[in-house]
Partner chain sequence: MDEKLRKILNELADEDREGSDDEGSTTSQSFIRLGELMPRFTAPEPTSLHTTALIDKLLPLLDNKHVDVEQGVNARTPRFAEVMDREGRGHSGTTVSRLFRLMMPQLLILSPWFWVGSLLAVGISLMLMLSPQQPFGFAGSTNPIVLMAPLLSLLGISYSCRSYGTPMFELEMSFPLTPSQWLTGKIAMILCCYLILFALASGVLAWNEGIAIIPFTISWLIPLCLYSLLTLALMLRFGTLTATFTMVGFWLMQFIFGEGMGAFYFLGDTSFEQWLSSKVVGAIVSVVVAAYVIFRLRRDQGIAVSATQTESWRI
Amino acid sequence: MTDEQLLIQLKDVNPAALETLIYRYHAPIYAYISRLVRNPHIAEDLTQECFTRICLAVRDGRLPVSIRPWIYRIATNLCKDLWKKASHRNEVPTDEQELSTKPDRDTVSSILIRQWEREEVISALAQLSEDSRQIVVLRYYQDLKLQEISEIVDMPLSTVKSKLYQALRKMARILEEKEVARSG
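Structure for this chain only, please, in the form predicted in complex with the partner chain.
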């Protein structure tokens, strides 16, 4: 079933359609929020809140034109709200996620390198502005179309493009500088 077909069924407040929607989007939304807030507990809460809002909107017949940007937009706004809360701003982001990818073949040192490289990416991302970070995550990790991103972050397509390019360039430079500093 495509998102469009799903939307038609959601208009009739069909529980099966909502179930399909949650199955389809739970993992990507959770991943998206996790990448933005980097605290698994908060990410879980926000994900649940995000789907609660979707559910209530479906119940009340407040449906969007297209599903994917809508859901990401709700998730994005939830994260933004969180950042704006002063209490969270001072919190040190915790990231307890374990690296579980292919552990059998990896040696300890390669795991450590991966872990370390991961930290590099995260710290480079953290140096971006809030909206640039969102755009990078949406485009690269969530694999959304630029047009959809422009809807989600409510910016013109051209702005999204230039922000994305600038952000990637900045990240590349940061990572390169680190590399140079390390080797030199």
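Got the form predicted in complex with the partner chain; any chance of the form predicted alone too?
All you get below is the one chain by itself.
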């Protein structure tokens, strides 16, 4: 069943459609929001709010053409609303969740090296502006296409490409500076 069919069934108040939609999108939306807000409790609240807004929009007859970008745009707007609140600006971010959930069967030293590299990347990612970080997360952690990202962040495709390129260059510079500082 396609996402579009699910929303039509959701509009007809089919509880199974809601369960299926949540099953498909809860984990990726939670992971996306979590990487942006860097607080698992807030991420869970915003994820629930995202699905509440989806249901309200569908109930009101607002069915989008493209479901996936629409859901991510709702999640993005919830994060933007949070960032605008003064109380959020004073919060101390919690540790980032691990980037990979794949089990490793390597040596302890190689596992530690990979963990250290992940932490370095997360640290570099945190130094980006909110919009640049969002584009990198959507592209590389959520595996969305550039056109979908353009729709989600409501920017022209060329701007998304440019911001992604600049963000990756900045991250590379940050990582390179850390490497030089460590070896020197």
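Positions refer to the first chain, counted from 1. Rigid core (definition): largest C-alpha set, two forms, superposition within 1.5 Å. All values derive from a computational prediction rather than experimental measurement.
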On a rigid core superposition, would L10 pass a 2 Å threshold for CA movement between these two forms? yes
